[in-house]
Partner chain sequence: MPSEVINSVGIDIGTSTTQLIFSKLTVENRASSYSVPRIEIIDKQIVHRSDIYLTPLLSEDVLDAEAIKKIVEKEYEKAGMTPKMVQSGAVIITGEAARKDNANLVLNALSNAAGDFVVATAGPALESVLSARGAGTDKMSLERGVIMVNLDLGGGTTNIAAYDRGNLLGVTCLDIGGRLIKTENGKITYIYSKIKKLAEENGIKIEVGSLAEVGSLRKLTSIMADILAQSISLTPKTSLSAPFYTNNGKELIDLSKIDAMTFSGGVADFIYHPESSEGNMFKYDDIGVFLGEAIRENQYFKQIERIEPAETIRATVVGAGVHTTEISGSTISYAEGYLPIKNIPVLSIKETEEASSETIISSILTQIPLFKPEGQIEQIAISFSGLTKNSFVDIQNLAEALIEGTQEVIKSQFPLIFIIENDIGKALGNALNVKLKNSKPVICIDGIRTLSGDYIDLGEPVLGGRVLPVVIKTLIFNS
Amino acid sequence: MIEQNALREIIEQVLGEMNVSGMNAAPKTAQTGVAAPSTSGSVAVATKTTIDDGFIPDVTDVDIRKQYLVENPVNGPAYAELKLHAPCRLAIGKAGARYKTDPMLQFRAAHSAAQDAVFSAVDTAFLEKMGFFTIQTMCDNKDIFLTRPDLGRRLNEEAIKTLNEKCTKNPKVQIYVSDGLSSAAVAANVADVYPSLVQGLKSYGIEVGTPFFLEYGRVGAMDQITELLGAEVTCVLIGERPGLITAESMSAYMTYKGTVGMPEARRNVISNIHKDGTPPVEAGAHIAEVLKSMLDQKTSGTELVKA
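Could you produce the structure of the sequence above as one chain, in the form predicted on its own?
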């Protein structure tokens, strides 16, 4: 009898996990909690199970600035108020010597988002919608791009030919977009930054060159592009290296009459462009202001004086 009851429990558990119902169900006995034999003499299995609704809270929706998990803090409210000023993983509590489940899942989700941002490609449909044609550096794939930064600073022969055919020569300002180390940053910000930037430059009466997208691009590629197109000022909107706070941060690097091999001190950068940093629309207007200052002062980098 014990073996029969054990068998019934196993069958009930398996069918419950499979969400199987309606198979000769019979009431459970009060003593054993398993199904009572049916009147026909066959074994009837109870299939009453508690089925989860399938909803699992999204750990990425949590604002970690407002998350305070320390138990019995000395001065929790004061610490929580300090946390609001920076999105750091502080006061996340411990379960013994380990992290609690929620902070661990949030960390792993952020790490996965960062990896996806690096290894995924920018959607071609998005680029077509923005009106950007695509060229490529001397990197043929992501592996080469990540292991050979030098090749990410140089255009391949096809890219040089395409720019010569499609782009306006000697523009006052040449703007282009590049994936860099975060395709997610391009998808999240360019649709707002680029129109705002172009509108700002037009309000100053500054002409803008032909926009395009550079795949597998490093910041230094802007120097070869500047020389090739004869641009007075060049600006690249490029994905930043993703972190564990956001994988959608973008930067705008700018230079006045850049040349291949020039020192980095001749560049200016506006970074942390994302919804929780510098808002994209606001960033576009600010970039336009900096580009105008470069044209007015005919310099960039450490020599540029803020307007």
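Give me the form predicted together with the partner chain now, not the form predicted on its own.
Here we give the lone chain, stripped of any partners or molecules.
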């Protein structure tokens, strides 16, 4: 084990040359159980590793609307009050020219959550609980989905077959769920938006087609589905591209007799559905009303006169 000893010598030498005052004990504690000669001549103390019961606080637990970090403000309470209105990274103070540690960690945590939302899949147990079967677009995985938007707008062979087999044809309203760019949004909101939407339609006496889940789906896929099923009105609940404020925001896109290749101006959207935006349950109720006015007015998009 000459190599190991040589390596240790090099490390000790480097650390010795750095000569960080007060840091002399550091290399020794790192070598647990090994009695190494000390370069600085101090006595080596064998240390035991102890495990605390403590924990590092979760940075994402902080409500940034309520966090106010400016030191020596002219009127802190007034600024804090303003901050309550929006989840922006304001009044986070600074350490010299840089962010403070806490906002820095929050920022990175938000960024990670956004990445996770895009790259993770929707839990199959959740979809089963909702009673949704799953179909796929022509994308086979997330990489293709992200790099080939065109394939995310087209169903694969299997999906077409499954829809033909399982779905009620020519429904007044066809609702389905799609991951889009945030699986986290589907997990966070669909359990509240979907039943509230169906209940809203029910209160208007409008029947709903067979629901399902489309994996690797982009918004445009709804037009192929509309044509395939002969739906009068189609609504997709789809995860939005995550931001640093929330990774759980969902949109509802809606069309009246959509067709593949139609102008985008014929589509309506309700966006920003999440617990700190439009509350999911109330959003469902509102979407039901928009769908009803599409059926009443027999149109959608910019032509639709909103009540």
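The structure presented is a predicted model; accordingly, all values stated were derived computationally and were not measured. Think of the rigid core as the biggest set of C-alphas that the two forms share within 1.5 Å after superposition. Residue numbers count along the first chain shown, from 1.
When the rigid core is held fixed, the Cα atom of residue 9 travels 2 angstroms or more between these two forms.
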